[in-house]
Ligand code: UTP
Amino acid sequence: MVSLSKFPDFDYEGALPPGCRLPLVMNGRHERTSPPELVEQLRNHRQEHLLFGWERLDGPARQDLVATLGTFDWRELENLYARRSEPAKLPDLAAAVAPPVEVEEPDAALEALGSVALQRGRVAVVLVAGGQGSRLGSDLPKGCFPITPITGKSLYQVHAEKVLALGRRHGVTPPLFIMTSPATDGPTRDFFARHHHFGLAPDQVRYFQQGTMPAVDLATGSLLLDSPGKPFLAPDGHGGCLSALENQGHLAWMQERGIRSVFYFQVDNPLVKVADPNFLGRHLRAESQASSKVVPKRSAGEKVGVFVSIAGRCHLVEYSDLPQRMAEERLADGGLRYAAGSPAIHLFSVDFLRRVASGSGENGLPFHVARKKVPHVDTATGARVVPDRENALKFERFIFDALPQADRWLLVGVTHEGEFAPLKNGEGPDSPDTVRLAQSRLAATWLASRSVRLPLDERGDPLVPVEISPLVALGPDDLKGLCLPEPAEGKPYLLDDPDNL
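Could you show the structure of that chain by itself, in the form predicted on its own?
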């Protein structure tokens, strides 16, 4: 770590502490000098090229660069690079068995248990929203993407309205923590402010940024520069939310206010039942440290992680790491043996998250290494390089690596149709078209349970868009007692304003 306190008189405009004349040599040229301790440290780690262009940086840019370099754990980066060719450390899949999965059926007692936790303010909601909508043709955060089939509400609005509806129903609104990235933080804050936080009070929405990790040149281990004075930084994965929550004081804040459970989900799934009492009740009854929802895999090749049990511990194996023979293994009835797919919906105890977040080595979350194409500045020539092949390593942590550390865990089975329609692609599977249809299909099912029947096609899909606002209903039971309008032939069916019902 670079300690700025060791040269407090450093003049960022002049680039040197008074009286210092230590030259920096890069690429055979003498550049204007930079902090001597920093220069020595970078030389020791063969990273002095990161000061490329120093002489053209103004004072604030130099200060930002020194501060950024001071956050890097050089030894950790060197170790990660040294192990770049090692296969990812996987659990012993030879000992894996299909895990027990509890079916999420209606249960009044469990609903009541979860509702009490909400009423007493014992629950927080964490929404992971660090990604941009680049695959969807947008440079905004993915949460800003319009996704509902009639009104075009954004993903952010859908989730915020579910939290708001929980608060209206239980008398206490769970705090909504939104994990952003450096690219999405400002736009996300602006989006919520511009829309008056979708009815939530401003202090009910708390933002925190996930961490970042520098990208490393695949051939040399040198950190890459995005531009002079700016190392290329990438978000450290959804698992980075744990260290961010801990390091920024949010987990301590939760404990101080009596919050005991954290509901975690990702922004791209508009069907998620946010902190639903049934799931909460099951989690609390089991005294679980980590509970996860499960969807049945639709095919052996479906690209979802798979839960397995190994020596009594819960593990999630990425679809790309699951051996084909295991992915295709069948039960006597023809069903997949390893069919417990992950929709990335979890409940954690706050105590458990604090333990994992403060852990190190095997008690922490490991970094996963991925080979990527990373544009960067060539520090020998100053030219911008846009690679046509993988040239760099990125490092990420994943939330599911916390699961094996739970002594008490629970898996709860749900359906794709009821809770999982992720928005991943611009077209084809998991695209806006399929996600909007999934919302219409679910809403039509709710309406049919109240004897409001919409025309369906031969596949059972509604012929018109159907949308029910979370402020009207979070499930079919919420439609009881409402005066529901009859469908008009060929017209979309919308329930959006409870005051009109």
Given for the second form:
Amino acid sequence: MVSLSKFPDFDYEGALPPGCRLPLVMNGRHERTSPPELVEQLRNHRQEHLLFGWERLDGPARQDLVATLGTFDWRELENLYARRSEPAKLPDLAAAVAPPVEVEEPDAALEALGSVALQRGRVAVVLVAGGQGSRLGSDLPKGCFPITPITGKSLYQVHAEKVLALGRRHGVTPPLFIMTSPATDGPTRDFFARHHHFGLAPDQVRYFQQGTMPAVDLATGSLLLDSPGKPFLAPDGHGGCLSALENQGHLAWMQERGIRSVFYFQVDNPLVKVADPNFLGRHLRAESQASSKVVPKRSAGEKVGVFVSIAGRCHLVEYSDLPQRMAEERLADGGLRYAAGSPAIHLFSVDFLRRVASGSGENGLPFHVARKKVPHVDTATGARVVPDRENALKFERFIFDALPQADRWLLVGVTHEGEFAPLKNGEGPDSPDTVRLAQSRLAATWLASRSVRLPLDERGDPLVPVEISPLVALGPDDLKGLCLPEPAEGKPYLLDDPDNL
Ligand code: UTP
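Structure of the form predicted together with the ligand, please, following the form predicted on its own?
Whole complex next, starting from this chain.
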């Protein structure tokens, strides 16, 4: 451990005006500390190495470091590190049963109920887009990735156009909250601004940044430095949206405006039916606090979380935590017993989110610990270390940990083909190729329902790319009454918004 005596010119009084006390927020708790107390804290927690390179930092960099260090909850970090080898706290899976799943069939009365909620402005949309997209390997936020099969619209554009289409249809545009992280915030705002918010009014798009957590050295528990003066910080998981929404006043803002339901989804799925009236109607009819879409697991080994019911509560078990015996258990008809896979699409009541967000301890959601490779500065030598094996712990919260707190919950069964094609990898499964094909396939089925038949290959996939703008149709019913062109042999089939032409 590096000692403070190594930093003779650590002028903490110079880091901030003398006597200045910093207001600090850590996981929603407001705390105050001052530089001398901070140095004492570093010493007490054996984290003095974080001052490495202090003598070369300029005034603003010193202030930033002092402010950042002041936000850390040392006790929480020490607890997380101490529990690093404990198995994740799991619900009592011995008591788990397959949960009831309602099938999402067309239902005019339910759809009317959902539509009225949209017309009355009772719904907000929350898109989480703070992830690092490391598997995809793009420099820009994943939301900027061009994904539609013909026009190459970005994921952000697809989602924004769905929100815009809802507004055109129902007369009220639900506010679109986009959760960013320090890495995705600037580029996301720039992207939306550059594209004129894809037709939305600028104030209909509301950005909010999620929190971060430091990465900790696996062997020692020391926090890692990204560069001198900069502890390595990673976004605190999609579950971080709860504390960020609450602490930044967005849930209160929603309540003040009479918004009662939040539609939550993730940036990587272009097939998502944003705030669809059928799902909303079911959620409202059941007076549910937390409703989730479900896709059938396609194989025992498929890497999706599964919903189970334990003592009447809904839990989502990550695929890595599901015992093999349960993953493989079959029903008499040969189907998987635990088949309720999660596409990460939820509807929450605002009251419920506020209750969970203001819950005791860590804003109601626990941290999960993951072992990762984290490049960093070796504070003994100053050398940059690029590890070839996992060397660090990262801490994240998951939104689905809120589900067991719901007294009334609902699962609604949909299909992969209709609603779930996540973009995760650069190639192979869940890659741009598979996600583009999934969009073409879905658009082709909508067209087939209107008797427009595209040539298919032996697997039933369209031979040409097919794309329907969300501004033209959000589902096959929207194609009714449109004069649809016949496919031209070998040509892509595009139904675009006339305003884009
Ligand atoms: P993933 O867990 O798939 O992560 O996120 P990712 O960032 O997209 O990709 P990898 O794992 O680095 O390759 C699922 C969703 O949760 C969001 C992501 O933006 C994505 O919409 N997310 C994830 C956040 O908003 N914040 C986080 O801290 C983590």
